[in-house]
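Just the one chain here, laid out as C-alpha cells, in the form predicted alone.
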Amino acid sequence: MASIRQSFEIPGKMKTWSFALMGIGIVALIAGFVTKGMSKDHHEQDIFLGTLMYNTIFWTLVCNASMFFLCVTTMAWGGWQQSFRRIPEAISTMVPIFGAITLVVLLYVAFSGSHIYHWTDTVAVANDPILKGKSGFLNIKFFTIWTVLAIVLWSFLGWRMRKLSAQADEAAMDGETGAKFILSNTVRAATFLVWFGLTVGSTVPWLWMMSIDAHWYSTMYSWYNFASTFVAGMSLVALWVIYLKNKGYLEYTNQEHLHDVGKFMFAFSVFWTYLWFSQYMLIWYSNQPEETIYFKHRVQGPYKGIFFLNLIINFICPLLILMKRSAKRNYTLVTFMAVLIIFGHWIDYYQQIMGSISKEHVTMGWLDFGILSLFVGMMIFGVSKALASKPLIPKYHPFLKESIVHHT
C-alpha cells in the first residue's frame, strides 16, 4: 500500500474553476432576483422561483443517487465498487448542502402565496372538487413535514454510512470484526434504502413537482424521476473516476470498473426511456382530458422541441454510443456521454417544472445557465474537499480484494 496515492490534493485550477463558476452563478442569481424575483409581474416571479426549484431539486436528487448506489451495492454484498467508493461518498456529502437550499426554496414557494402550487390557495381548493379531494395529501402542513423529514433523513442516514466507512481506514479487521462491520454496513444501507423508497421512489416527486399540475397525476412519475437522477448520478461518478485516474489516483480502479459504471449509464438510460414511453403512450392512448393536459403543450406547443430533444439526448445517444463494450471502456467517450447525460436530464427537469409554470413560452436563457453554473461550481468545490478529507481507498475494507481482482 506504500506506493498507492492515498490522499487527494485539490489542484489550484480546480479551485479557480469552482470559484469562477460560483461567481458567475451568484451574479446570475442576483441579477435574476432583481429583474424577475422583484418584478411586479407574478409570472416573472414564478419563473425566477421555478428556475431555482428545478436546479435545487435536480442536484439534490443527483447527489443523493450516489448514496443510493453505495447502499444498493452494499445490500448485494458487492465488492467491485470498493476501489472508488470514496467518490460516491464524497458526492453524497453535498446532499445536506443542496438539500438545505432546496428546503428553503420549496418552503418559500409554498408559504409565499406563489401561483406555482395552486393547492396552497384555500379558496381555490374549496371551489375545486379535484383539489379538495387531494387536500388530505396536498396541504402545506403535510408538505412541510414530509419535505423536512426527507432531506434531514437523507442527510443523516448518508452520514451514518460514511461514518462507518471511515472505520475501514483505521485498522485491519480479523474475521469476527470484519463480519460485524459488514453486518452493520448492511443494516445501515437497508435503512437508507427503505427511506429512499418512501421518498424518492414515491412521495417526494409527487409533492415537489407533480403537484404543480395538481389536476394531473401519473403512477409512473416517481420512478421516472428516480431513473433520471440515478443515471445522471452514475454519470457524475464516472466523471470523477476518470478525472482522478487522469491525475494518477485510484490505482486499483481500471477499465473493468469503468465498464460496470458505463453499464449503469447505459441500462438506466434505457430504463428511463421505458418509463418515458410508457407514461406518454398510456396517457396519449387513453385520450382523456385530465390525463393529456400535461402533455398537450409539451408535444404540440412551445416545448415540443425540448420535449423530443430530451429523448434524443437521453436515449438515442446513449443507445448508439454506449451499447458497444469498447465504448464503456473508453475514457473520452464515457466522459462525453456522462456530460451529455447530466445535461440531458437537467433539461428534462427544466421541462418538467418550467413546462408547467410557463406553458405559453419557453423561458430558458441566461438565468437557467447561470444557476446551473452556481450548482456545478458548488458541486466541484464540495466534492473535491470531501475527497481530500480522507484516504481515497478504504484499505482495510473486507471486500477491497474483490475490487482489486474485479473482472467483467
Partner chain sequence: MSVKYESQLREPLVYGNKTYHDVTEDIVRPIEAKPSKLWYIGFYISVCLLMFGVYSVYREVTYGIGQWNLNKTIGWGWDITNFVWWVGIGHAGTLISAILLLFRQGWRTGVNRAAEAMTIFAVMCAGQFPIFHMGRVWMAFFVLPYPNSRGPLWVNFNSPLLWDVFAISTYFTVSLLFWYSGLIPDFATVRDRAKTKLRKHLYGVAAFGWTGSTKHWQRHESLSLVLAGLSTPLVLSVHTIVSFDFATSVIPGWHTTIFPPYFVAGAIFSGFAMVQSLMVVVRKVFGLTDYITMGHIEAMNKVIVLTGSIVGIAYLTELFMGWYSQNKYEGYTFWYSRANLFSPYGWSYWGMMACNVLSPQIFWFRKMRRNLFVTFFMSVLVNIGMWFERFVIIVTSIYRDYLPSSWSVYYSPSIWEIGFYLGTFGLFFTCFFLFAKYFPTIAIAEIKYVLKTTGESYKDNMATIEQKQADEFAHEYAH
Given for the second form:
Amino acid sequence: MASIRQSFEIPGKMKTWSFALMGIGIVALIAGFVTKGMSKDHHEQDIFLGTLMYNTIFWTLVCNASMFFLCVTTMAWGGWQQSFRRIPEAISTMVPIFGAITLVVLLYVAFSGSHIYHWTDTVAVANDPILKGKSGFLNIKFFTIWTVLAIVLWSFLGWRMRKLSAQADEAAMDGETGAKFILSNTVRAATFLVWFGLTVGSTVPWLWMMSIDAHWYSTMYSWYNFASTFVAGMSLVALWVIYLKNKGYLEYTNQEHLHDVGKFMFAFSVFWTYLWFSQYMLIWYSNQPEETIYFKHRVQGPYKGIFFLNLIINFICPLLILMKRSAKRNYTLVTFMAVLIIFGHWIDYYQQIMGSISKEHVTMGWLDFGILSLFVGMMIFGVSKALASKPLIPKYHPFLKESIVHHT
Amino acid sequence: MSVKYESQLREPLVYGNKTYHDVTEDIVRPIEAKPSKLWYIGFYISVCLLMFGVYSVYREVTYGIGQWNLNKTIGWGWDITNFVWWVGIGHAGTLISAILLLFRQGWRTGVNRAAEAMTIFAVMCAGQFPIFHMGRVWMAFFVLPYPNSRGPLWVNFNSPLLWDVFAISTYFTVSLLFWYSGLIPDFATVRDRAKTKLRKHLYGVAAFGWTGSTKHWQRHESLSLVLAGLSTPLVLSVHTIVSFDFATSVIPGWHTTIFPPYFVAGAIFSGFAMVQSLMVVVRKVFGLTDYITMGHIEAMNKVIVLTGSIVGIAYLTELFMGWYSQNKYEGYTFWYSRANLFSPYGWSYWGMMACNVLSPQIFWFRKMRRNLFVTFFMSVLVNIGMWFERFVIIVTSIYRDYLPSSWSVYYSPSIWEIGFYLGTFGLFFTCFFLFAKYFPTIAIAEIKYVLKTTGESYKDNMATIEQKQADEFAHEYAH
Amino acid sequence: MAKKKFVVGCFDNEDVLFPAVKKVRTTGYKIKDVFTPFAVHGLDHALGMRETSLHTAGFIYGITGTTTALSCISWIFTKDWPLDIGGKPHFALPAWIPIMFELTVLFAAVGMVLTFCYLCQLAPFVKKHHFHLRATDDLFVMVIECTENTNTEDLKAFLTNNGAIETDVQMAEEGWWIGRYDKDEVLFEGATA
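Same protein, different condition: the form predicted alone was shown, now please give the form predicted in complex with its partner chain.
Then the entire complex follows, led off by the chain already shown.
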C-alpha cells in the first residue's frame, strides 16, 4: 500500500484563484469606499458599512462553526470525523483573521457615529425611554469589551484545541496516553462550548445584529443565527473535503464520511427552517406591532423576493435534494448543495442586516458580490495555507481507526 | 461484511463473557421467572394509586371542574402543568431511539426499549389531562374534524389546542408503531423458547409470525431507519406545538419566540431524568447490570447536564429579554412575578432554577456521573424541577394579568386535583411494571448486533488491532 | 401453497456464515433464505438481494399526508366554513403547517408499517414453518431449496465442510397459514423427511 499523502501542496491554480478573488474584492472595496463610503449621503455610507458588517460577521461565524463542530463531536466521543478533522481545524484558523476584521468594522460602526446602531446616538437615546432603559446593555463600552472578549476567546480556545490535535501527529499512543489525550480534548472542547453558548448561543447576535433594530427583540434570534451559520459551516467543511478528495488527498475519507456530513447539512437545514418557522409564526400569530414591524418590509415590502428566496434555497432545496441517501453520497450533488447552502445563508445574513439598515430599497449589487469575493478569496487562501502547514491526517489519533472503518 | 472494531478506549457496552445465547437467557429470564415480592408490592401500590386516580376523575366527571380549585384567573393550574410535564417525559424514548440511532450512539441499545415503553405510558398519562379538563368528557370527540350534522361546523384549525390533538395522537401512534416493530423479533425469541402452552400462544400472536428471514430483516432495518428519521422531527414538533399553546398568545411570559426549542430541550432533559430514575432501579431488580452499565448511566448524565445547561441559557435569555424589551408587562412578569423570591410564587421560580440549572452542573464531574445514588437523587430532583418549570410558566403568568380586578394571588389544588395527578402515576407505573415483567426490557436483537463490537470479551481481542499502524490497518480492513 | 424439500444448515458464527454463503452460491445451489437472530449487516448483499424500496413507499405516503391536510383544511376554511379568526386571512397557511406536518408523519409511518407487514406477511395468528427454533436465539440457519437433481447427502456434507454445526433435510410449507404456535398442527405428513 502506498503511504498516505500527508502534506497538502497548494495547487498553483488555487493560489491564482484566491488572488484573483481577493483582487476583485479589493477593487470593489475601494470602489465602494469611494462611491458610497465617502458619500455625503448617510444612507449610502450606511449601505457601505452594512455590507462590510454582514460579510464579516457571516464569515467569522461560519468559520467558527467549524470549531463548534469539532468540539461537539469531541464531546460526543465521535470517531468518524477523525479522518478529515484537519479540515475543520484549518477552517477555524480563519476565526482570528476574520474576527479581527469584524472587530475593526464593528468598532468603526459603533464609534463613527454612523446611523446603523441607533443606540450609539446619545441625543436619540436621551429622548427615547426605551433606549434609555436598554442602555445598560446597549452602550459602547460594553459593546467593545464583549466583542473583543468574544473574538479573542474564540480564537484562543480554538487554538488550544488545534494545538492539542497536533499531538496526534507525533507518536503512537498506548491505552493510557490515549485516554489522557481524549480526556484533555473533552475538557478543552467543553471550555470552548461553554463560551460558545454564552456568545453565539445568546449575547453576540443580539449585540452585533439585533441591536440594529434597537427597539425590536426576539428571544429566538441567537439560536436562529447559530443554526444558520452552523449549516453553512458544515457545507464549507463538505466543500473542502470534496476538493481534497478530488486532488487525491484524505485517503481514509470516503463516501461514508461524506454521507454523514451530508446528513448534518440536511438535518440542520431542517432545523434552521424549524427555528425560522417558530420565530416567524409566533410573531405573525400574536400580531403585536412592536414585533411585526421587523417582518413588515421583509414580507410585504421590497425584501419580499429575497425573503422567499431565502426559504426556497435554505429549506426546499436541501429538503428535496439531500433527502435521498444516494444524493448525500454523490460528490457532485453535495458540492452543488454546499455552494447553494452557503450562498443561501449569506443571503439570509444579507436580509437580516441590510433589511434593517436599508428598509426602503434592496441594495444587492456589485458591492455585495465584490465583498463576498474578497472574503471567499481570503478564506481559500487562508485555509489552504493552514492545510499545507500540518499533516492532513492525525495518524496516531486513538479514534482514527474507527474513522477508517466507518460505515453508515 | 464490515469489520467488528471499536477503539479500546471505549468502555464495553456489554460486560461479561457473553455469547448470543447468554444474551437471550439474561434478558428473557425475568419474563420466564416468577415475579419477585418486590414486584408485587410495587405493582399493588401502583394499582392502588391508579384506583385513587379513577375515583378522583369520577368525582370530577360527576360534579364538574368545580371539584378542582381552579378559578377564573388561574384556569390552567395543576392540570395543564401535569399535562406538559408528562408529555415532556414522553420525549426521551423516541429521542434515545431515533436521534441517537441517527447519531449512532451505541449506548442507546441498552436503554432504548424501556425508554420507548416509558414514552408511550407517559403520553397516555399526558393525554388524560386535557381530555378531562374539557369538563364534559363525553363530548371529547368534538375535537375531531369530521363532517357532521351540526351544520358546516368544524374545529378551529388555526388553534394551537387543536394542533395538540393532532400532535399528541400522531406522536402516540408513531411511537407505538416504532416500539412494536422493534419488539416483534424479540417476541419471536421469547415464543421460540417458551415452555408453557399459554406463553407460546400469546407470544406467538404478539410476534406476528416472525421468522428472522434475511429479506425481512432488510426491510425491518429500512423501516426502523425511516421511522427514526420521521420520529426525530416529530419529537421536536410535539413539544414545539405544546409550547405554541402558550407562545401564540399575548400573555406576558408566554409570548416569547424561544419557547419551541427551549421546550424541546426541557422535554429531553426531563425525559432523560425519568429514564435514569427507572433504569437505576430496573437494572438492579432484574439483574441487568451487564447490559445497562455505568457507561450507560454516565452517558445519560452527560445528556442531562447538556440539556440542563441549554435550558439554563433559555431561562436567562427570557429573563434578559424581559428587561431588554423594556416592555413593562414582560418586565413585571419576569422580574416581579418570577425572579423576585418574595413575590407570591417566587419560590417556584427559584425552585426551578435550583433543580434544573444549578444542581445538574454537578454532572461536570465524572465521579458524580458514575455515582448511582447521586444519579438517582438528581434524576428525581430534575423531574421536580421540570414540574416547577411548567407551574412557573402557567401560574406566574396568569395569576396577575392585564386586568388587576381579576388578580388572584392564591391557588392551591384540591385533593381531587392532586388525586388525578397521583392516579396518572398509578397508570404509569402499573403499565411499567407489566412491561418489565412481560416484555423483553432490553432490545435483544440489537444487543446481539453490537455484541461482537462492544462486548467486554470481544474488546480484548482488539488489542492486536490497536498495535497496528493506521496505514497497515487501512490496507487490511478498509473497504 | 406447496410443500417443498429443503436442506438446512445451521451456523453459530457469522464469520463462518459469510464465506459459506459465498461458497454455496458459487457452487450453484439456490439459497432460499438465511434465518438470523438479528440483522446481520451485508448479508442481504451477500445473498444477492436487491435493496428494499420501502422508504420510497414511505415518501409517497408522506406526501399523501401533506396533501390531505392542506387540501382538507383549505377547503374547510376557505370554501365550506370561512370564518374570521383573529383577523387572519382565510388562507392562513402558517397556522396550518403544524397539522400538515403531523399528518405527513402519521401517514408515512402508518403506511410504511402496514406495507412492511404486508410484504413480510406479518400479522397476529400468522404461522410459518420454522426450520430451527434457535434461529431467533443464536443460530444462523441457511435453507437451500432442493431440486430433483440435488443429492441431499452431498449437500449436507458440503455444508458441514463449510462450517455448519448442524444439518438436516426438511419437507416444509413455503408460505404462511393461520394457526397457533402452541398447537402442533401437522398440515402435511412427514414434516421432517
